[in-house]
Every structure is written in C-alpha cells, then in structure tokens.
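This document opens with one chain alone, in structure tokens, the form predicted on its own.
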Amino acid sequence: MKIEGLVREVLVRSLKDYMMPFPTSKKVCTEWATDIPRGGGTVIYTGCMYQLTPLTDLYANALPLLSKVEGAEKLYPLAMAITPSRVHRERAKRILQNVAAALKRSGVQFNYLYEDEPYSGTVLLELGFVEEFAEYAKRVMQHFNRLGVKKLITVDPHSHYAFSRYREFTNFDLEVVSYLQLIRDLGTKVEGEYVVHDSCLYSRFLGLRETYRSLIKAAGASLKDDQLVTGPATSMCCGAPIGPLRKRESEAIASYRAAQLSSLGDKLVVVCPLCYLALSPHFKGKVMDLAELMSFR
C-alpha cells in the first residue's frame, strides 16, 4: 500500500474507533487536568495536541516502512501501548496547567471534557483528506451537542484553525476563542531578547500574530526581528505539517527555518506544539513554548 493510502486508512480508522488520530490511552491526554470541573458549556480544548505531538516523529518514521508490509493496517491497535516519554508528558502537563492557571487568573471560568474530548481532525485537513475531514467534522459537532458544549477555548493553532473551517461542512455554531485572546498577561517578568517563530495559522489565517507578540513585550522582553526572516509576509513554515507524508522534505524545511531563526538569537519562542517538535532539534539555542514563559501558579 502506498504511504498516502496507509496514512489515510490509519487516520480514518482511528478517528472512527477512538476519535483520536491514532490509538491512544486517554490518560495521556487528560493527566494534566486535576482540578478542572467536568462538563460542557465553556470548555478548555486541548485536542491532545501538546500531549501527543511528541509521537508524530515516531509515526512519520514508521509509516514509510509499514507501507511496504502487506496488511500493515491491521497492526494499528498495537499503537495503544505507545506513549510519549515521561519528559515529554511532564512538559505537556506544565504547559497546559500554565494555560489553565493563566485563564483562571484572568477571571475565565471553564470546564474540561476529560476523556470525552475528541480530536479536531486537523491532520485530515492539512494532508488534503478533505472529504474525510468533512465527515469527521459532522461527527465531532454531534458529539459536542450531546455534551452540551457551547464555547471552545483552544490552546493550539491547528485545532483552532480546524474549527474555523467546520462551518464549511457542518452546522457548527460553537464560539471558538484562543486562550491567547483571553489572558491578560504572562503573569511574570520576562527579561532579555527573544526570537519568535510565528505559527503560520495564527499569523496568516487567524489574525493572532500581534496578540501573543504583545503579551511577550508587555512582560518586559524585547523581540529580535528581521523582516526577511520573521516578517508577517515572509516568515516560513516550520515544515511539521507535511511530516506524516513527506518526512525528508519536512526535515529539510525545519533545518532551514531553524538556521534562519538561529541567525537572529539563541532564545526562541514558539506558540505551537508542532513548531516546537520541528524546530527544537535544529535551533542553536533554547526553544520554549509561550506557555513555558508564563508563571501563574
């Protein structure tokens, strides 16, 4: 089976069975949340993105090999036993707990769906499996309706963008807002000069570029920019979204992008778990998520 076909089959089957892009222990997705009320209404939505993104490379490396094995798609339930490393799981917990604390400090009340939280389907959209995305979006909307969800507070750009496209395919009437639009500040003083790698989706499609940049500057940090490297019209993608189908090209883009950013400074801030995954092996310095700069707890 060609890799495109295998990726499509694995994704569709896992979303059908688990509402996750691959078989996953829900404990990995929910272990960060310990004191958030369960329920619908206004909910913080993680999509399990920060929690599962560390596994993206594993699947991107394994799928080309499995595509050469007859009947490989039958092995997919075994993926349930695969989890990110303890280091990655602890990092995801810190980030999501910081986001939740920032929201509470800003006076935002919200619930969490825990194991009932579905994946957004963003990978289907980004890999061009639009018909499958449309069908999955309808199912997610029905799921949210059953749970009484009215408003989603997203924590990553890919889920947010996916929900912004739902109305093209289903009767989606939920309010969707990023946590970046709700928090007042980072809750701490940040010193020094930072380079920001802008999320393509936040910057070019969702209009949130200045929202997170303003938060960093308001905390006291300065930003090192070069209009040819970090300009709104010129900044590059990190390469991560094509990784499941084009691992070699994804790595080449990430390496080139990291070299560009390294030329500006040695402290890089990202606002997306996929950008962190792609750039951190190549950037010459420290890479951190915006939510790792925050100190609300």
Second form
Amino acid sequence: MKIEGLVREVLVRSLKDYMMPFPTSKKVCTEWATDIPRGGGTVIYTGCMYQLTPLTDLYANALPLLSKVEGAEKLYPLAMAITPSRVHRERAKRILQNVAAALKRSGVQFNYLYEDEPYSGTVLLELGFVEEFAEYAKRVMQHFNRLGVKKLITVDPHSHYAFSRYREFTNFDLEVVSYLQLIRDLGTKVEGEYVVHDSCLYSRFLGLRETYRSLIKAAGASLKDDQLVTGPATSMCCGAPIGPLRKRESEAIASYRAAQLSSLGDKLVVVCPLCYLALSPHFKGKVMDLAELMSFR
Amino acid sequence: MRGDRVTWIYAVERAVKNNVPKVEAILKEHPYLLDLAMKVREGKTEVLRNLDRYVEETIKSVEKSGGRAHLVSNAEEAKEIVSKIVGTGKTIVLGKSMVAYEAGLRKHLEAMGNDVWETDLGEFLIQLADEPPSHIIAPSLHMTKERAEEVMRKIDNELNNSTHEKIAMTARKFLRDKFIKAHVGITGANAVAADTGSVILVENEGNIRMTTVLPEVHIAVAGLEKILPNLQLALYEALVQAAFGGLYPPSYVNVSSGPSSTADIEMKRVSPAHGPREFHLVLLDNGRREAAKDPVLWESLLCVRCGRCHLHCPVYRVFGGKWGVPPYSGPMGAMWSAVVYRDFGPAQLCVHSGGCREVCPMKIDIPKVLEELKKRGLKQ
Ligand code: SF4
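Now the other one: the form predicted together with its partner chain, given that the block above is the form predicted on its own.
The next block holds the full complex; its first chain is the one shown before.
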C-alpha cells in the first residue's frame, strides 16, 4: 500500500473506532486531570495534542516501512499498546496542569470531558484529507451536542484552527477561545531574554500572535526579535505539519528553522506541541513551551 | 545536509536579506502601490470571469494596431507557430519569459538551427549552465556570485574573483553583438491590454527594450491570464509586479503596440520606422482556460509573478527551485504546476505556513488553493 493510503487507513479507522488519530490508551490523554469537574458546558479542550504528539515521530518513522509490507493494516490493533515515554507523559501533565491553573487563577470556570474528549481531526486537514475531515467534523459536532458542550477552551493552535474550519462543513455553533486569551492574572515573573518561535496558525491564521507575546513580556521577560526571522510575515514553519507523510522534508525544514532561531539566542519559547517536537532535536539551547516558561500555580 | 542544498540556502539567505526589507521599504514609501494592486486584482478577476470575450477583444486590438495575434492551445502549437515565423539560420535574442520556457521555445529554436540567446542576465546564466530556473523573476537565484562567475567563464575564461559588476559587464559585452545581429526578438509580457492590444514589459537591464526594438521581428509570448481589460490597468500590473518584486521604480517600462511606426509625414501613420517591421502576439492557453473555470484554482491565475511569496515560504527556502515543475517553483509554482502540467505533487509539500498569503499583492489565498490541490493529488 502506498504511504498516503496507509496513513489515511490508520487515521480514518482510528477516528471511527476511538475518535483519536491513532489507536491509543485514553489514559495517556486524561491522566493529567485529577480535580476538574467532568461534564459539558464550558470545557478545556486538549485534543490530546500535548499528550500524543511525541508519538507522531514514531508513526512517521514506522509508516514508510509498513507501507512496503503487504497487509500491514492488520497490525493496527497492536498500536493500542504504544504509549509515549514517561518523560513525555510527565511533561504533558505538567503543561496541562499549568494551563488549568492559569485559567483558575484568572477566574475561569470549566469542565473537562476526560475520555469522552474527541480529537479535532486537525491532522486530516494538514495532510490534505479534506473530505475525511469534513465527515469527521460532523461527527464531532454531534458528539459535542450530545455531551452538552457549548464552549471550548483550546490549549494548542492546531485544534483551535481545526475548529475555526468546522463551520465550512457542519453546523458548528460552539464558541472557541484559546486559554491564552483568558489569562488575566499572570501570577508569575519571568526574567531574561527569549526567542519566540511563532506558531504559523496562531500568528497568521488566528490573529493571536500578540496575545502570547504580550503575556511573556508582561511577565517581565524580553523577546529577541529579528525582522527577517521572527517577523509576522517572515517567521517560518517548523516543518511538522507534513511530517506524517514527508518525514525527510519535514526534518529538513525543522533543522533550517532551528538554525535560524539558534542564531538569535539559546532560550526558545514555543506555543505548540508540534513545534516543540520538531524543533527541540535541532535547536542549540533550551526549548520550552509557554506553559513551561510561565508557572501559573 | 547535501552540498547543493547548503549552497542553495546560502544563496537564498543573501537574496532574502537584499530583497525582503527592500520590498517593505518600497511599499512604505509609495503606499499608492497597494491601491494599484487591488485595482489589478479587480481587472484580472473581470477578465478571468469573461476570458473568451477578452481574448477575442485582444486579438482584434492587436490586428488593428498592425500586429498579428495567434491563439494557441498548448506548448506544441506555440512552438509550431513561432518556428513558422522565425524559420532557420537566424540569430534570436530572448527577453526573460517563463511562458517561453513553459513552451520549451529556446531549445526548440536551437534544435531548428538558430543561434538563440537569453539576454536577461539571470536567464543567460541559466542558459550557459544548462540548468532549470529556480525563481520566477530571478531565475539564477540558486547561484551564488562565486558560482555565477564560474558559469560565466564559459564566455570569458579570464574571470577571477570578480565583483557583481564585473560579471554583469561580461554578459553586457558578449550580448551587445547578439542584439545588433538579431533577426528576431522574443519576449514574454507582464501584461497585455485588451483595449489596445499593447504588450507591457517591465525591466531594469535594458535587454527587453533592445529585444523589442532592434530586430526586424518582435514576438511576444503571453499566457491568457496576462490580459487586463485596458492599457491603464495593464500599466498598473507592470508597476505592481516591479514593486512587489523589490525593483521600484523599474528602470524601464516598455509598451509595444504593433510594429514600429511613424506619423512624421503629413501625420499619416505608416509602418515600419526604426523598430520591428513585424509584431506578433502568441497567446498561450495550456490549461489556463480550464483553470479559469475551476472554483478554486482560478485564483492562481491572478498571480502577477512578483516572486515575493517564494521568499516567505519555508518549503521554498529549504528546497528552492527543486520544489515545483520548472519554471514554476515556490508557492506560486505549486499552484502553477497544477494549472499548466496537471501536476498536484508539489502542493503536497505545503506546510500551510501562510507567509505567502500574507505578502501576495494579489491577496491570493495560496494555502487554500494548495489545500485543495493536496486533496486532489491524494485522490489521484
Ligand atoms: S502568488 Fe502572489 S506573491 Fe506569489 S508570485 Fe504570484 S503574485 Fe507574487
């Protein structure tokens, strides 16, 4: 089977069976949440992005090999047993708990869907499986309706962007807001100078570039910018979106981007789990998510 | 990293540093350009919605000004008609034209026994190196100065440790003689005015000016999407292209309406005068009419080929001219590979960074077009 066919098969099947991009244990997605009320209404939406992104690499490496094996799709149920490493799981927990703390500190009330939380379908859109995305969006909307969800507080740019596209394909009337837009009380001080790698989606598609940049500045840190490297129209992608189908090209872009950013400083802040995954192997210095740099607890 | 990619990244970084701040400064200094760009978008949209009518009007206008217009469906027909006009054993000078490249004109005319020379410096380097172009307005963008010198040694083996000026001077010396001897000049067109049949060409080197007036015959080859409703908008397109390409004001804007003429005796307009005695406009379809009817792909025909999106695209910055089907590379090239060659492969590499959309003067929603092309490519 060609790689495109295999990726499509894995995605569509897993979304159908579990509303997740790969067959995986739901515990990996939900283990970060201990004291958040279960239910609909206003919910924090993780899309299991921080939790599962570390597996993207594994799939991206395995799928080209599997695409050469006849009947590889039969191995599919075995994937259930694959989970990210302990280090990755602990990191995802820390980040999401910190995001929840930021919301609470700012007086936002919210619930969480736990294992009922569906994946947004964003990877379908990124790879060009637009019709499959449209179909899946309808299903997710029905699912949210059944659970009484009215408002989504997103924590990553890819899920947020995916929901911003739902209206093209289904009756989507939920309010979608990023946690970054809700932070009122920083409760944290940050010192030093940082380089920000902007998320393309936040920066150029969702109009949130200044939202997170001003949070970092308000906490006391300064940003090291260069008009040709971190400007609104010049900042480059980390390469991650094409990773599942084009591993080699995706990595070449990541290493190029990391080299650009390394020339500005050795402390890098990202606002997306995919950017973290793509850039950390190549960046010369420390890479942190915004929710690692700023502690809201 | 492979050696050619290292060289490419080195070359493109230099280009970005030279070009990106320049374009921003131009737009800040001459804010009316943004307004002109929107008028060009409207004009082009109007033509694309009524393409057949405007093609007909253009053909009539060209004939009225004493020129000949030829509508061709594909590259083969373009080669056939140009060969008929040119014949064999001629010296031919070419102004940079991506449509001529698309149609394979240079190689075809050479194979027919003509002495054919690219006269744009970048394109001349491409010809000497026998490589595909890597950028829509700077075809030799992949060559560093050092590599350009190495290539130029084919015509002057004394070159060593040259400056940019010295390399340009070497081409100038070599090509002067070709301009004088040329029987035929072939150019592209930045815009074609439907109401007057005029071809607009914008440039800095002066090679196009000479290509269009020194030889006896001028052939302009243009894609159908180059048509604007009138001369005013066609001139705007040339200015917009130059500005967003980072070269503003352009050294020269050429308007060619039919063959050369004079009205100096009793104010009666007669032809020829000093310039060409024949003017031909070859209008190439090659997938454009079909694209114009396509609900998503039509937008790609708005492109004025300023080459700005290339420098704001991560995929192009890493892979250069290798991303796309020559001469169409970069974000515009990923769209145009589909328009002209029905190749949806290049679109698959789009990372959806959105930098292209941010800077495109025509406000083409390039990521949206490429998303659709990805979808179609996967279905294939
Ligand atoms: S797509 Fe837009 S930015 Fe790119 S070359 Fe065409 S007009 Fe210029």
